Amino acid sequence: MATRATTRRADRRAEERHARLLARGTDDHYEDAALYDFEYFDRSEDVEFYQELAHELAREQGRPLRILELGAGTGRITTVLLRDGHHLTALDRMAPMLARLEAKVVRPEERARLRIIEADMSAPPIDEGAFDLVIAPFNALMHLYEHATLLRCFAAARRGLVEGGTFAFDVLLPDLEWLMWDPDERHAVTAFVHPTTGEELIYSTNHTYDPGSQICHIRIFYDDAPRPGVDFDPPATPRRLVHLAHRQIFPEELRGLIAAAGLRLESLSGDFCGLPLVHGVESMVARCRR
């Protein structure tokens, strides 16, 4: 029979491993930022929708908007509010992702309404009420794995808005369907080119979802692609494996979220073009207002 210490040693391993997967699951997908802009280039549902909502915030304000995004990585969105005339400050985790927006923003007017901040989007470095507009696109709050954690963006994103100043953002749509395919088998096999290295490559994916901690740890493997006719056949060893950790967010814990913190839910729907919380639905879009 396991003594006390026994299973509180085994409990502490099983902890400690837990914690190294999620520090993969925040970082490893984000490492190789010119990757990253290679598998999201043709994404452009979400930029459409922050940018006309920017447009929108802007036409009533009579002026450019100043916005907060967090989770900017290597700026998809903020390029293309910045050339909309707007004051971006740019705040993630990973610096290779900043580096790359960094570097995409090359006038000299655009530089000088950039702000680029590394840092946790839990607890943002900002001043109150400085921002009309917080975004949070792609995604980027389900590397926030506890829902205290939550909390604490949703009660710093409002910190940081003026008052009736909005907070938007998006996130995937729970499918439970999804969630517990086969964790062994292997999805969206597709042959391509490394954008940098030239390599002839295949990404595939397959996922664990933990229902007690809401986390989904998807693991995206890249093996080298087989010769011309040659069926692929997923090696034991993956040429390189990276992980990705989301934790899921239920809609009906979303409302309740946005009300604790203080904020006024404005809309929830669905894939960026309004559509209710039904199945197939991807992505879940919120507005909320201070």
Ligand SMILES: C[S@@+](CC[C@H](N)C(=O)[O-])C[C@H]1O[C@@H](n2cnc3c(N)ncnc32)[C@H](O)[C@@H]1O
The other form holds:
Amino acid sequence: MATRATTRRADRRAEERHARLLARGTDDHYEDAALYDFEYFDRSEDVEFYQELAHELAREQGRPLRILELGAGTGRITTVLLRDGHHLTALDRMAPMLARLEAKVVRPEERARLRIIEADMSAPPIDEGAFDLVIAPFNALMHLYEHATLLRCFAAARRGLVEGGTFAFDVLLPDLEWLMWDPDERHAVTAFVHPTTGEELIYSTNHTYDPGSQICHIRIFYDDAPRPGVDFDPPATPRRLVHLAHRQIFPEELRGLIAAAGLRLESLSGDFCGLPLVHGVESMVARCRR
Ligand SMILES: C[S@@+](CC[C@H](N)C(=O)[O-])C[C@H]1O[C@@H](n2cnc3c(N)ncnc32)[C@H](O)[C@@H]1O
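Return the structure block for the form predicted together with this ligand; the form predicted on its own was the one displayed.
Next comes the full complex, this chain leading.
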């Protein structure tokens, strides 16, 4: 029979394993910033959405906006907003992502309107009322794994906004069917050439969903491409394994977080084109005001 001490030790080991998995799930995918840009180069609906939102608000204000981007990454969206004349504060916790963002902004006139902050978005070092618009694009908030951390981030976003300012973000609409897929199968099997190393690789993924924590642990495998004419058979040990952890946020929790942070929800819709949140919609897009 297990003693209380052995149970405690087993619990501690499980907690440590969980913490290690979350740490990798927060960092791994953002260590190779060039590969990140390569993998998402054709994602454009979100860029257009945030660009149009900023354009609409700037028209109302009659001037370019002061924008805070939480989880700015390699600047997929930041650089477009800078080009449109806005003032950007780009915050992220991953140095490789921010270095790539910085390298993209070469025009002195744009650099003068960009501030880069390496920090955690649940405790952003920003002044109260400093921004007209706060955005958190492309599932960045799904890296805040606990309700309390999410709430701290929402409250910080509100604090950073001027009275009447807008907080906009998108996260995945939880898809229960997808979350419960066989964790051992490989999906999205794709051959590609690594943009910097030139390696010929096979990309594939699978995932495990933990209903208790609402965290989906995604595994992205990079394996050597087989010789021409030979079918891909996943090896027991991948060449590289990237963990990506995504906290699922259900619509009612989202509405609750927005209200609890003292924000007013203006719209919550699907896939950057105003769809209702129905089965098949991938992203929930929220607009709220201070
Ligand atoms: C999916 S990427 C989105 C990047 C960029 N917004 C885009 O649309 O391409 C999520 C970003 O959030 C950042 N991130 C994750 N957790 C964070 C945290 N707690 N604080 C700040 N940044 C975080 C990651 O480093 C990553 O750059």
